[in-house]
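What follows is a single chain, given as structure tokens, in the form predicted alone.
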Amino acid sequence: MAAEVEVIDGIREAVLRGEFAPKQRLVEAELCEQFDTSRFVVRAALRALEAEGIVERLRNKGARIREISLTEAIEITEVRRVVEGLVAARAAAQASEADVTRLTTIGRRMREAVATGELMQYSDLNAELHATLREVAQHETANRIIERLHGQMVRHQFALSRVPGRSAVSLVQHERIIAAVARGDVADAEAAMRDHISSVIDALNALGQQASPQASR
């Protein structure tokens, strides 16, 4: 099981880093060598990733990275807006002093990353913040939904992280979420998270508008 999880996480991270492109074929023998494991483990991992929507299997052609269209990415993010709003509200309702300290520290590190232009570090801290909120919220069903949706969104999230000025906009939104959770304001924590995810949807739409003229050339 541990080996299977390692392969699953490894492929997810490779997609995020751009090492695996959409529609790229996943060769079992190469994955076995890359992760130093058996075909049995690789096949189990690919089945799990297929269930998450990251991988697709084609008859007589094997597995490949599934391409998520911009339209589907926006629909996924609309679902995230509702579920992550719930998570933020739950976190605000039950965050301890230690939880608030953790969230505040992450927020401070995010601000430092933006100030120094460390975009990948900011992206990692972004993921850490959302994961910490889920941990504080202790809503297992919401966690499973978000983790599955996140796996399908990694390529688009990577593209968003490289948009000039996006991290500065996102930072302010995250700081509002942290502040609301810190003071136990359930309504504002949910509203702040929903506003943040709405901003992500706007940014995805903007990416689509930028790509459209290029596609028509």
Second form
Protein chains: 2
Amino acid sequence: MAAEVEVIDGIREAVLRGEFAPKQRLVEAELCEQFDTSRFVVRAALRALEAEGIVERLRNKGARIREISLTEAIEITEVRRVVEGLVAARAAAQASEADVTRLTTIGRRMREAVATGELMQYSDLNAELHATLREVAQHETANRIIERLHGQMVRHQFALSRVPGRSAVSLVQHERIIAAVARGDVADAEAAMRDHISSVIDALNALGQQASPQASR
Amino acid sequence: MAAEVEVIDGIREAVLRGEFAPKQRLVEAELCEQFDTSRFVVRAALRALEAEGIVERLRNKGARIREISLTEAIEITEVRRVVEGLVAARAAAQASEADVTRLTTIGRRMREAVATGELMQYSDLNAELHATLREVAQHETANRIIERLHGQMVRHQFALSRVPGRSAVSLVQHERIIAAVARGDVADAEAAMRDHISSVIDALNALGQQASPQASR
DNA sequence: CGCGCAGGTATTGGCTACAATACTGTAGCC
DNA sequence: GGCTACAGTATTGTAGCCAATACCTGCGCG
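What's the form predicted together with another copy of the chain like, now that we've got the form predicted alone?
Then the entire complex follows, led off by the chain already shown.
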């Protein structure tokens, strides 16, 4: 079971790094060799990843990386909008002074990253900000759901980060969230987070428009 | 795998019917006999149920029914509040005439059930209403999450249904949701659903107060 | 030349046996 | 009499094996 967790994480990380393409078949034997473990462990790992919604398994046809359509990505983000809204609200309700300091520091570094055009840096800070908010909110149930949803979104998340001009737009949204949390404004923290993620949904929609104007998928 | 799904459902149903107590150990051998299957299948089922958050498994100590504390039940309901709010909003946005008819019918039957004091009937209609809204909303991602959360809540849900006077309170809330969806008022549908589930959270809190005034758990 | 059928191969599904680990009860010692 | 250590038992974790199923290839027939 110790080995099992490692394999689960290994495959998950590989997927997150984009080493497996969507719809790619995950042959058990291959994974055995790749992670130097037994088929038993691999099968258990695939089961777990199926439950996480990262892979799908068809009867007698094995496991593949689950393809997340754009419409599904939007659905996922819609759910994230409300759940992260809850997290922001709770963070605002119970943030300590130290928490506020951490958040404002992240905000300042974000502004610097945008100013110097360091997109990767900004993307990391974005993840850090959301993670810190979740930590402050201490809402285990919400955290679990957000993490699970996030795991399914990586591919689209990556596409999003490459949309030019997004960082400048999202910066002010992030700063509004931080400000609301800092002054303990529960309602505005939630609203700010919702607005922020709404703009992510808009960006996803735009992505779909430009990629395939006629196809729904 | 066909057998496997059956066992998963079987155990889940048993838990939902309250046949297993929280913290009760689920010995693999026992389940093998009970469902007339092999340990292999049982183990797979336990894994799946672990992913659903219904059981927990400790290394070399086996599986137990996961104990959902009151605070966790409240967390779960908080998440449900925002996600079901999303569902209600979407239902309002895209409900057909037939959908509205179905919903108003459920609403009328709810009122009747309350009038005649048929609590079980009302409880069933409650489930039916929420299920119908999810169906109308057609939001797969949200539905999955709500169902998962619901599965973890059964025990507390049961306790809640026994609180005297709750049906009368929730009836008007349900009717407000139905009315908002019927006239396509997205914002009010979400608000109404949130208010409704907020009152559920209040009831849960009250339950905690009366049960153990000093203990946090 | 194309379509359908059949056999072979690859891959997964399920089972049994074995190993490792934790719990429990008992006996001996302090 | 109580505590500790040891041994036995119960239960889970792991591995390898056989069977079932789907896919692919080749052959035959129309």
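Heads up, when I say rigid core I mean the largest set of C-alphas that superpose within 1.5 Å between the two forms. For clarity, every value in this text was computed on a predicted model and none was experimentally measured. Positions refer to the first chain, counted from 1.
- Rigid-body analysis of C-alpha superpositions between the two forms gives a rotation of the smaller part of 16 degrees.
- Relative to the superposed core, Gly62 has its Cα moved 5.1 Å between the two forms.
- The two forms line up on their rigid core, and Arg47 then has its Cα shifted by 3.8 Å between the two forms.
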